[in-house]
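First, one chain by itself in structure tokens, the form predicted alone.
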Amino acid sequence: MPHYLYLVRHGEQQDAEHGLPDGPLSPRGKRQAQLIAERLSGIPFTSMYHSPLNRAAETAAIMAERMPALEPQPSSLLFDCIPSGPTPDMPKAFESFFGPVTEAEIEAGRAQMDDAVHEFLTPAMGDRHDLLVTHNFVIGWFVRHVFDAPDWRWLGLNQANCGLTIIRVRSAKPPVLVVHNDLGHLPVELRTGLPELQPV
């Protein structure tokens, strides 16, 4: 039975650059959750769930004026959080970003991933078409699970603002990536949210 999972970043936020922790969708956030809803309305989606952070919640409501059937439900499975922390293996250039965080909430996230992963990449009795708003450590983190992946592949896996992955899961086979980070519904300028620089 068709099985998959949509997986969005919330929309940009405004003041962002600021360092503020959460807030309301920027302007161009606004628009990019609009771009990003007229591009799914066709999916026959069975649920929308999303991160109860003001702007993952903006987002999937923007989302849900497109497409009115859905009624967003939040879910803390999908809270921004650290899924892991450093390991031998993973390469010097990364320790940097985990100075400020500790033990405590890499423990958190850790448990949080589990139970994510638990409750969404388990495989259906019938035909799914689930909508996750959520964050970018999130995603990268299910599509490291998807591959098998060092529980450090996480990093560097950056999904812009209201950028498209999907993941097909199956029930005899492990999951597949059908795509990863699809900006194709977003123009150049409404492209944001990522560390490099995006070929036109």
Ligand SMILES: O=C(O)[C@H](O)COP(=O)(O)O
Contents of the next structure:
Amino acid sequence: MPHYLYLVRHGEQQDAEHGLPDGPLSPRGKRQAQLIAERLSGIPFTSMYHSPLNRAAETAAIMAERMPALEPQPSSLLFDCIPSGPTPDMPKAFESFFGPVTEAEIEAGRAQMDDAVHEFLTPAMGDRHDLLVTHNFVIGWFVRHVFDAPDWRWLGLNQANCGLTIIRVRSAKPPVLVVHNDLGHLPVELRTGLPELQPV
Ligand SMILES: O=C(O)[C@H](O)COP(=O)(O)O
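Can you swap the form predicted alone for the form predicted in complex with the ligand?
Let's see the whole complex now, leading with the same chain.
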């Protein structure tokens, strides 16, 4: 009985480079959303949830236009957040990231991610194909969870706008990372949102 989780980072946000906390999608972001919808159009989805922020809600709405059987639902478990705070085993290179982050933000993010993992990664009885449209750090936390890696390991783990990550949830065995940040549906000029340039 397959149980798959399809994690999609939202499309590129308009003017995100100017530091706006949220906003509508750019023209490239809209095209990214159309292309990930085409990529996923043959999947018999059980549910579709999205972060309530505009960039994720608009991505989900564009996807749903091309996948009419889907009813996108907002979920506060998928908000952008800080999934965990600094720990003694964390490489020093990441310490500066936490400079402006408050304890309250870390506590809230931790609680949100605990609830999100419980909600979406608990094995189901029957077949399930759940689609989640969310944010970079949230997807990083799910991938960290699959490997049971140290808490800090979501840091430096990045997904492109409308990149596709698939996790298979299993009842008697650990979950499997089927693909991570697959960009096969996006032409090179639409591969945005990664801090590292792709060498090929
Ligand atoms: O990676 C980040 O800077 C934050 O998680 C924001 O991610 P987003 O661009 O996917 O919302």
